[in-house]
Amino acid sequence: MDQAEELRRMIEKQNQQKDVARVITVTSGKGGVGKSNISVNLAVQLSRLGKRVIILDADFGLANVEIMLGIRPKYNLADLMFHGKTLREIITEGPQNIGFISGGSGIDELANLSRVQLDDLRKMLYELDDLADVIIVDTGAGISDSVLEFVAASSEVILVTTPEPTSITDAYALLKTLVKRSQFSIDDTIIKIVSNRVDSILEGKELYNKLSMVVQNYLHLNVEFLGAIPMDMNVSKAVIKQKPVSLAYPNSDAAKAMYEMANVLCNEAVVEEEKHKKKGISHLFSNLVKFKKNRSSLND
């Protein structure tokens, strides 16, 4: 038995002995489609529905989550990794009782963590399963190796797209590149589509249908429809205020759509657990460690 297999079995045994968090990774094929905004507002709405939520900002090098929350964290992941801070010390308290962990801004070390460092980070983050019911991982945008590895390592993914042709094309490109990766398992991953900035729910569903049909025909991959968020000027106003639209304008169309999606996620939780057991944050990072090991072996 190699070390990676032994690590996976150890994590599975640990997770059988404790209640682990549901980990949802939010991503997009290109920047500027509202990915981080959706991550933050889903966290707020899930908290309103009684869930303990922590956002992990995995977009290393940028700091979109903290900017949207209007909060400057005292510590970030780099302080956990390199400066001796504890996990609880780097969790910043946000609005509506959500917590978030900043990836930091311009921190090259985090974007290039070694396999050993990723394994150390996995061990440090293990406690998150005790602190949250849901962990939302906000990745970077695009099809870089770091983004694709996070998505491939995840068991539940939300892919955000808009009606713009470039956004649809890039969303498809992300899925196409993902399917080609040996680390990605179709059977172990649920991918949900969010249609953002649409004129109506109907347009959002049509956008999903078009993308889903192409993905099924050419990639043999099934994707689910989570919901649609209408174009709403209140979202821009909230961003300027550095406050989630769900709090700044709770009765806006965008906020209501975000609440409906959070409600869907909560209502489907029991069904999802029967299909795919919750695996917690350690499972995601153990997969990342495995990917790094495999990549190193290929480069040797």
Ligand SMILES: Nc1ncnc2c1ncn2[C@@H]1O[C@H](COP(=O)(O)OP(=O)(O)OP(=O)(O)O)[C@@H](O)[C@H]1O
Given for the second form:
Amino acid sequence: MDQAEELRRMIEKQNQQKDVARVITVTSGKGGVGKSNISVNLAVQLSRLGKRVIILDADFGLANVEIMLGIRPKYNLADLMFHGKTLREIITEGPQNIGFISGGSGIDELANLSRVQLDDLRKMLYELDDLADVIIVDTGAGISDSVLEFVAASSEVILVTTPEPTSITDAYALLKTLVKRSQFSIDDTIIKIVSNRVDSILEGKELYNKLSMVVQNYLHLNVEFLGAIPMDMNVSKAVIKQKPVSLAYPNSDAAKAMYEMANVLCNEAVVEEEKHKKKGISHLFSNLVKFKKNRSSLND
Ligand SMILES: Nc1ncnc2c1ncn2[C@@H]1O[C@H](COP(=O)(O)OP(=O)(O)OP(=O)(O)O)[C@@H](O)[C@H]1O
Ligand SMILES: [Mg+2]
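Next block: the form predicted in complex with the ligand, after the form predicted alone:
What follows is the whole complex; the chain from before opens it.
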């Protein structure tokens, strides 16, 4: 057994002894399809359902999570790593008791960390698994090496698409690139599709059916359906107000769809099926450390 394998087994053993967080990574092929909105609103709705939720913003776009939550974090992940701040100091409290961690310059910065630095970060984030029931990671659009690596390291992934043809083909392209990676394993990562900006829930389900059939036929990959969110002007109105639509317009169609999805995620049967996937943020980071090790040994 090599060192990385030993490390992973140790973490798994530790995690079996404590109740670790469920980590949900939100991604998409094409940008601008609603990832940050979905991350924020799922967080609000999961919190309403009694979960302790923390959002980790691994994206650094313009309309990013902190703007949508109307908060301004003082510190970010880099302050934890390099400037002596504690984990609790870098968590900002958002509305509806949501915790928020800014990833600083985001996922590319993570990808540039050395293996030792990544492992240090894993240790620093270990406590996060105690502080949250659910950790939602907003990754940004997916066809970059660093995002794909992060997705492959995750046990539960939400892939967002809209009915726009380019969004569907980019979602497919992401999955195609993902399954080609040696790091990706069908048994370790479950992928759930969310259809956003649809005219009806039926259209959302059909969109999923189409994508899932092609993915099944050509990539031999199973993807699940998590839910559909209608096109709803209240979403953009809420973004302007810097409030999640679930709080600004709780009775809007989009907010109701988000609640529905949060409910599905919490549904007992789903949780049961997911139990073995609930491995915590430290497991995700130990995977990233493992990938880094494999890559550097390939370069040796
Ligand atoms: N269901 C919806 N109905 C109407 N507008 C929506 C909906 N979902 C998202 N939008 C709009 O689409 C825009 C992009 O959403 P968002 O920022 O969440 O996408 P993203 O995937 O995170 O983008 P990026 O790839 O840039 O990070 C937002 O300004 C929002 O107003
Ligand atoms: Mg975003």
